[in-house]
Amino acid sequence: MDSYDDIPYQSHAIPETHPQALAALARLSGIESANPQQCRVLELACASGGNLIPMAWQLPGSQFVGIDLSAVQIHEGQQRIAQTGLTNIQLQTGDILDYQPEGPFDYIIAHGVYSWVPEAVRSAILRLCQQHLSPQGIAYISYNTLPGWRMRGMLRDSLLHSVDRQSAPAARLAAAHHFLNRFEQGLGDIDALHSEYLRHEIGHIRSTHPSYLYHEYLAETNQPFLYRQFVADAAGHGLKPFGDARLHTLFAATLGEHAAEMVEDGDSPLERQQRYDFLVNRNFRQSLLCRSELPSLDEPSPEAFARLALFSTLQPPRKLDLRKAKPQPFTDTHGQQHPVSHPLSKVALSLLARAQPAALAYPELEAQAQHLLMQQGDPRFAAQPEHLFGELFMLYAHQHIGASPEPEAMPSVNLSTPAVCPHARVEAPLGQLTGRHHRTLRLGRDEMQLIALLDGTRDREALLTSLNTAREGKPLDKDWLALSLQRLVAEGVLS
């Protein structure tokens, strides 16, 4: 565990783990998950509590554990918590092999640790979940799937090698980092499907954290498994997969018409979901379970999905066009398109957008959609919410937008004299900020100071004053200042 001393993981939000997220996908497959605003959550290997401290504060009415065997890490999490005044979550250091917590949870997470730890370990992980595990409860734990990762596995066979001489840590890191350059030079001049695959993951491990490199491809332990492997596990210890936090793996059909056939030809949901891996190369995996005895269904209900609550942070083109069936591009936070052709469907995302952070009741959604539609655009689209149903399924398969089981209100914000969360204030001098839906906000230098100048007694003159005074080069104009606030708003930290 030293080198998680020496080289912390980065740890941050994983919108896929939030305990809303996670009710609406049980609700999906028949199971009554426990209410997000009044639970128990474990996470196990929770690093410096970076996925579980902002949980804390979406949910003050739950609670929250977390152990990890680094006891820096921990003692950074701790910092934090308290910095922000938190009551409600625990930070531990513990041992995953004779961790013996105060059960049962209702959630129970466990990120990035399952395929990186000795056997021992897992088994572990999955006695914990069988132990206390409430009797409606949700574990999540990710892995790396084979066959995928054994395309990556030749980038980490690569990498052992040029660092076996190496026993430090940090000396490690960095003879990674030589190797790298060099090897990529070396395959300038390869022209070959595996020489632009690792092109591809190099690009890749410079984007991320110097944290993924060492502990991805570096760690002493890296199992990938099929995912009838894990099944096998999981069910030795009385729980079953009941579903996938990437609901889209569960449709073969967006694969094409004999990608579908060939998956829906399996037998068993088991070998359809592995044929499904077999097809895609997937590499990782991030699977749902239940104990064994609970109901469940073999497909998401529809009738189900109609009964949550949706939010979305997709914005609207600038002229919406409300008469014909056509797509138009909605943009997420990271700049990338989404085409959204039904009418009614445009309109219901422009509300989502509008109510921002609120998540709406579907019925509600679809009956303001169809009134708006009525009076805005051709009324004949007003009577397909059929066709707004399947978008809007689809959009919330592949995360485009998220769900929750029940409604929440737009959070009442003053904007003469702004105020940040103490949350949010914690974090902004990390460059992020995690928003009420657990999604992490990449933040500049100005929108660092904007967060550390809103404790409710400036206005907005007084901001920009505050700002431009330390600014060098063009100074903040007053539009700037209202995007941003909206952006906070939008994020749910302001108040």
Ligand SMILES: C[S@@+](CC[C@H](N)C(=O)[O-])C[C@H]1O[C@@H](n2cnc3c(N)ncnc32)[C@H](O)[C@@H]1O
Second form
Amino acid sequence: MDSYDDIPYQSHAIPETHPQALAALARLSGIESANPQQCRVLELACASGGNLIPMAWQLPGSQFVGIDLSAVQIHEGQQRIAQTGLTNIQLQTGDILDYQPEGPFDYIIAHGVYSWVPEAVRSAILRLCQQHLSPQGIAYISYNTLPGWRMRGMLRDSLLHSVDRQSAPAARLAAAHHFLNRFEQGLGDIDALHSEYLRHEIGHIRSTHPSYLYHEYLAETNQPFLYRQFVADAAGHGLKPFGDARLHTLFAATLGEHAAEMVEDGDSPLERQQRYDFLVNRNFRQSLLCRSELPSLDEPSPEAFARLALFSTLQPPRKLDLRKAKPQPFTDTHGQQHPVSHPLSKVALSLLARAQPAALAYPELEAQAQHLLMQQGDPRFAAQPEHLFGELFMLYAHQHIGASPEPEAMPSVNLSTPAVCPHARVEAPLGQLTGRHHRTLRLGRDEMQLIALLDGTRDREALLTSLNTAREGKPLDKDWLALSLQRLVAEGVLS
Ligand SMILES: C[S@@+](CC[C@H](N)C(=O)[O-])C[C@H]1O[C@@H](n2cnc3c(N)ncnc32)[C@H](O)[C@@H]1O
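For comparison with the form predicted on its own, would you give the structure of this protein in the form predicted in complex with the ligand?
Once more the chain from above appears, this time first in line as the rest of the complex follows.
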């Protein structure tokens, strides 16, 4: 039996794999991949569809196919699709080794599988991309990288030794947890660099789902690659990497002067990326590939960024200073703050926050921000669009704001008797919600109950009465409800 049947992987949305995200990055490399609103997507090793199912809801004009070896996980995903009523997605049990899909596909996703399967399956992943990508198609493949992963490999070696006598998956996992506890205590007595690193790694494992420990550290196969090796293997299948889902990693200037100099001395994009990996001790990559013969830029062109549409969840500070180019913190959904300095950028980000979940075309955003700044701030700053460009590009490159090839309008919502979309209704009991832009939010108990009540028949008063009837403690009030509904509007799940 497949170990994923016994210990299913916690399958969830991976924003970097979304066709919109892939298409936006392709545009920066001069590739006109298919319109994400009307495309065909294949996910290899889709587990229970936690990544693919929300995409099928977000992009109703596109078609989605997922396969996975684990019948248990596929069955779980199929049930969720049936409950949601989606008709543009199919999940199938199957082996990548002998899979023969009905291509072509505009986007092929293989996340968390390439390093974790035997060589023959890895070749099959590349072969499937070679045979079934459309001419302008994009493949996303993630894998563990050398030399960085060797450090994680230290812990894997110790863990594999400690579970050696167990064969049943649950017993292996229990033995691994037991070992980690004792190992961490023991390491506490050792004053050495490796001890500090390993304790940090153990903390990282504890912060993740137990299936990660099992399938990352105890997996039968876990093969990291030098980037150079991955590029050679892809070339053997008529594919070339043109970019990376983590855009900032393609710009060495973000590393500091000497590091950037060392990277930029490399005589090819491949050598520059390889040096980058050495410097940052990179242990994971999310490569974007296309057909070798497809013309693409050697390195992404920031200029194309101004032809995209942007969306953002960053919240502005309470009082914006639009008269000085002075850093002010904009807060993301995890509570992390990102300093933004130029008054034009501050206005633009506030406009995006207010328009959530819409994506605004860059030229329109710039014009609106300039207009507002002329009225409300120091008008001299309105004539400095290059600062807006610089700040927004850096926020995008670091994945603090998002981009899509085409603008997206704000959906109209009936806020007097709101209704939540079937996708959110099915997902909410799991304590999570994947929004319009493929981010997963954790839900509290009250929000889960609110979503269950949002069927379009209750006004705000009726919602509060139902929520408070069975509730212990302080009753929920109008302000709580308004904020919660606003959050759901921003995620695009209300209709
Ligand atoms: C680490 S999980 C990643 C799942 C998902 N892509 C994600 O990132 O959430 C690896 C998945 O690969 C699947 N898998 C392993 N070998 C496979 C094969 N030969 N054919 C299809 N799926 C396979 C497993 O069943 C498992 O669901």
